[in-house]
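Here we start with a single chain on its own, the form predicted on its own, put down as structure tokens.
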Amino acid sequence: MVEAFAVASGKGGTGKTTSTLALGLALAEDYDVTVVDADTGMANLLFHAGLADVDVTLHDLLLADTDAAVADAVYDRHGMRVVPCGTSLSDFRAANPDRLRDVVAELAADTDVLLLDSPATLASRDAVLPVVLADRTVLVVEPTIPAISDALKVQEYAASYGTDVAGVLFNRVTDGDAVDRVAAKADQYFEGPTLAAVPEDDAARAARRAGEPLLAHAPDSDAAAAYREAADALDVHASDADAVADRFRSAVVPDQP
């Protein structure tokens, strides 16, 4: 079995790449994971997983005269694989994101869930391609009106690919009588639940700054107790392996978002 999920929002610093850690290492529990950073342009996994200086990450996946095989980019972090991204301009230039299908599908055939960091815009073409690419979307939404405005554009063009939403995830909450407010007028524009809310913590720096997955540093963090409810609402669908590797290398990359 495995399901592919996008982690998605419709701008930057909501908390995506430590939503993706911390639902991976959580599902982890459970499943067979392993975790992507799709964001090929802005990546950070990398840091948050404490793999900064590891010699070959995605980017090097996506070269055109590349040797290296999939297998040399993965790397086993607290129960779970991760698959991080360079931070190089050049590289980033000359990756092709047509081969991130290709990567995908072979990564697939060896997973039960598969988590793909991506991009926090609709801007580009290598932007959308994870969301294209997966069989549902977690939106990680910050809970104010803009915020959902940005995530029902992602979601409205996961659909028009024929991508559904897993969930929402509402993150860095500081009040959670706004947010239930605002989970009540979300859940009549969004296709998924809420999954959980995710208050502000300081736990959650202190993890990046410490280079590690939330879980792992914090687990008794009040931001970790969320992401467990998060996993546990998180129903993986099984699919055959084979069938969603092929769809994969079939995937249409979209010209303009």
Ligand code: ADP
Given for the second form:
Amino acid sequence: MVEAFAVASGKGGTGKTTSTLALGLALAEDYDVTVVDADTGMANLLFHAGLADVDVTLHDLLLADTDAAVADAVYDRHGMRVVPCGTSLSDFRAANPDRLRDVVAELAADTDVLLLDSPATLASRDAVLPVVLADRTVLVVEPTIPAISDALKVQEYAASYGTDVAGVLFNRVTDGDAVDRVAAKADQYFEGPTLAAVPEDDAARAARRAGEPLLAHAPDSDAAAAYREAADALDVHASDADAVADRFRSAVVPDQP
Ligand code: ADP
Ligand code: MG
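Just the form predicted on its own so far, so send over the form predicted in complex with adenosine-5'-diphosphate (ADP).
Let us now look at the entire complex, which starts with that chain.
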């Protein structure tokens, strides 16, 4: 069984990578979890996961003339399989984003939960690919009106590709009252539930500096507790791994949603 989630937002810097690793660690208590840095242009998962020095990354798998095997870019960390992506601009230019479909298909064959740390979906045509491939999308949203408006556009894209919204993860929440008001509005417009409201928390920045996922670095922090709540609310569905892999291999990104 496998379910693939895109962890996405309209713009960058909303906490997608922090959230991907936090959900991954929480879900790894019950499932075999594989986390992929599919944000190939602005990759930063390697820094969050202590993988900045590894040799082979997703970039190597996306080159046309690669002799790297998918397994070469998979690292066992914190009870998960982690596929980081490199940060070189020339590798990004040389990489063929379409090959991500085959890489993800191969990874899907051997895991329960696949989390795709996704690019800012509204940034470019290729950026939407993880949302196209995923079964469901987790929207990481700062609790502001512009961020919600961006996330609604991502939801619209996702729907046009047949991808459901797993829920909304409010991140960097500073004022509990404000998020209650925003969440009430969000429930009207988003097709999925509010999964959690993750507070602005120094522990998240400290974890990033330490090169460790938040749930490993500060498991007792308020932010970590909120992510565990979000992971519980996800309610993972089981799909047939072969059917999912076939779907990934044949996915086409249309020009317009
Ligand atoms: P993205 O992947 O969407 O670009 P990141 O997960 O890398 O975003 O987060 C961007 C920055 O914000 C990082 O420095 C991260 O440590 C910080 N950050 C993310 N979530 C929180 C939070 N809840 N509280 C404080 N800082 C956060
Ligand atoms: Mg990121």
